[in-house]
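First comes one chain, alone, set out as structure tokens in the form predicted on its own.
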Amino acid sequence: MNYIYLDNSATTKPSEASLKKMGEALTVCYGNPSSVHKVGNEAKKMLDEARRRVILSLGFRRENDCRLFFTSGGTEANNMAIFGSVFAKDRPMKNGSRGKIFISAGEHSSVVNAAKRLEAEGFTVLEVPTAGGVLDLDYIKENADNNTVLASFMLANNETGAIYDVKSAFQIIRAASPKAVCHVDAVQAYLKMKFTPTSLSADLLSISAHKIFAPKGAGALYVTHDMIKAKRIIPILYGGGQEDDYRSGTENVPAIVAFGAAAEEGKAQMAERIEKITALREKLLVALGEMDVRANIPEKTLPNIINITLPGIRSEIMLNYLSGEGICISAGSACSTHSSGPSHALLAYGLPKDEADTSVRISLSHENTAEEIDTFISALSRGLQTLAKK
């Protein structure tokens, strides 16, 4: 069955360019990049080229403008940023806390659960409100002080598409605590909007391959040279010293070179892709405006994510109905599928529990078509009529 795929924030279909590079790494340059023989050297060259491509895709002109360490994905990159920076320095108790850590109330589970672990270690975790998709800067001003050690904010929310003003947040935090580390989870925003790590004032920034039309299994953490020089980050995985000893473990070369190919392609086509997605979004919003649903649209948002609240129909019931119609959407983050209860991101956005339970996410890509949007709207309309009667 041919599906209409509108769940691109969960994962994307690997592009031909990324699969071609992956195939080359699997069948031709299949050596271990740490091996010193010819096959190993060829794999190392592919690894280095992929790193260069990803660095340039982040807006840098030269590959030596920053450090970039490959990981298994966004979750590991976030954990490396958070634990690697917090534990880089001794953090003795001060006024009953080992230090303050700021996250947003709608963060990805990889950040939320890492913060919970640090809270158990004696750190104070503060969740910044995000009502209406806006990072509450006043809350940060009221609570940031010189005991702040880390701020970790997503640039764009994976469930609502809301774009957070992380740069202003970091400015407030650094004014209160100049040595605080500032980390951005840019997994959803990467190649969906214009930014550079420097423009965000980020010390650390996480990205992931499978959100940009590369296979799953690769991600990366951007790190400033100053973080390295000042020894403000340490490894969280120990082993053979790969990735300059910051992320040990044999590199997943096939996934990484596919990542590099997708990054280069995505950077070159970003403006064109955004233009096409924006047109599809406008078409979809016009049609949704004539239906008995409510679109939850933040003031500043990614073009590809639309969250809608259904009239008294639980999200999983609509998902199952649409899946039977050959259409794939989601109820929110795929990483939260196994969690019980309503989405914490939607509650933080301001939806009451019953509305959070009846909201779904549509996430577009440049590969979607106007005809697919028409088919989806027709199926959603039938679903609303059919399910409302049950």
Ligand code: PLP
Second form
Amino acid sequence: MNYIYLDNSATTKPSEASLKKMGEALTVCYGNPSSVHKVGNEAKKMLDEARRRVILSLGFRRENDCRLFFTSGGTEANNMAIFGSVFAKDRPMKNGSRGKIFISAGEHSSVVNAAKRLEAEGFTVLEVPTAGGVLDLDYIKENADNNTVLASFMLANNETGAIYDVKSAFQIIRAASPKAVCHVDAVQAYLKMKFTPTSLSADLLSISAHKIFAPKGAGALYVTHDMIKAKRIIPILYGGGQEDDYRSGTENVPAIVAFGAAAEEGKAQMAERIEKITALREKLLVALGEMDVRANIPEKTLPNIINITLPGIRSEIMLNYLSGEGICISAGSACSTHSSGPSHALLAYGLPKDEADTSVRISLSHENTAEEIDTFISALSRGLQTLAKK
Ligand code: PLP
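Starting from the form predicted on its own, produce the coordinates for the form predicted together with the ligand.
Starting with the chain above, the whole complex follows.
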């Protein structure tokens, strides 16, 4: 298939190193890591190696500096963080609420819908405004109190690329409620910007394999030793006790080892990948600046995500047009394809509804080329002319 793929925030093409490792796990080390024979032991060794690789990719020097539980992806890691921490303690009703939960206004649906479920269980959910791509710290100061049980913020938004100051947000939350759990959804930010879970002062942090050039089917939740010691997190899946009893279910070894390989590769190449993406981004922004579109650029942003508002052309119409030209981009996030209405993240960014409906996302990777950017710009320009006439 010959196409130009500019939808790398939806998912990425697995790297050769990750596929090679996956192949090994499928053909040679195909055992169950819980089995006590040689084939099982080989699979266990591969699983341990993947865990070490992912932990080191998060900026730790040693594997035992933290805990890391493998999950099926970012969605499960977010659900484990949210339900696993909130239900770890008794949360009796006090003044009409079982506790406050802070999320940002443009969270991924795996956080929004988990929080909605908790609202139905008697918790109070507060959405922190993110106008212009800035997490509103004053809102947190005004609303956090000692009944706050959880703060779950994304480090970077999947639709706008905006980077949020989660560290300052957590400082405010902890000053009001020292026992509140602080979770970061780092699915988009992971290996696209420099951070460590410690630098963000996160208790919990979610990542996903298929956003970093590994296949779908694996993710992980980072957990501090303190969270485990103080029993501030419990499992959400019960069964055979895999992952030290924190995530039962036979481990998806092929996807996990591919994740480990992509993490190691991504960490080693991070600086050069960011440099390449930044150059492509600058080229793209210059060309867009000469067209009848507006780039919505947050104050602090990931290099790979660019959201643009088209002049009165609905995003799906442009997506279909570009798809016909062999170019893949998206409107909002891939996950919001299933929900109707304008993107809540773009509304939270401050776009009016009609502009949110006419905005598209371009998400780059180090595998894109300058020629691809030229081809995209020509196709977008033709699309703007053709569709404006309809
Ligand atoms: N969080 C963010 C910010 C995302 O962008 C995504 C996926 O798009 C997820 C969570 C969910 O990750 P997964 O697709 O691995 O379930």
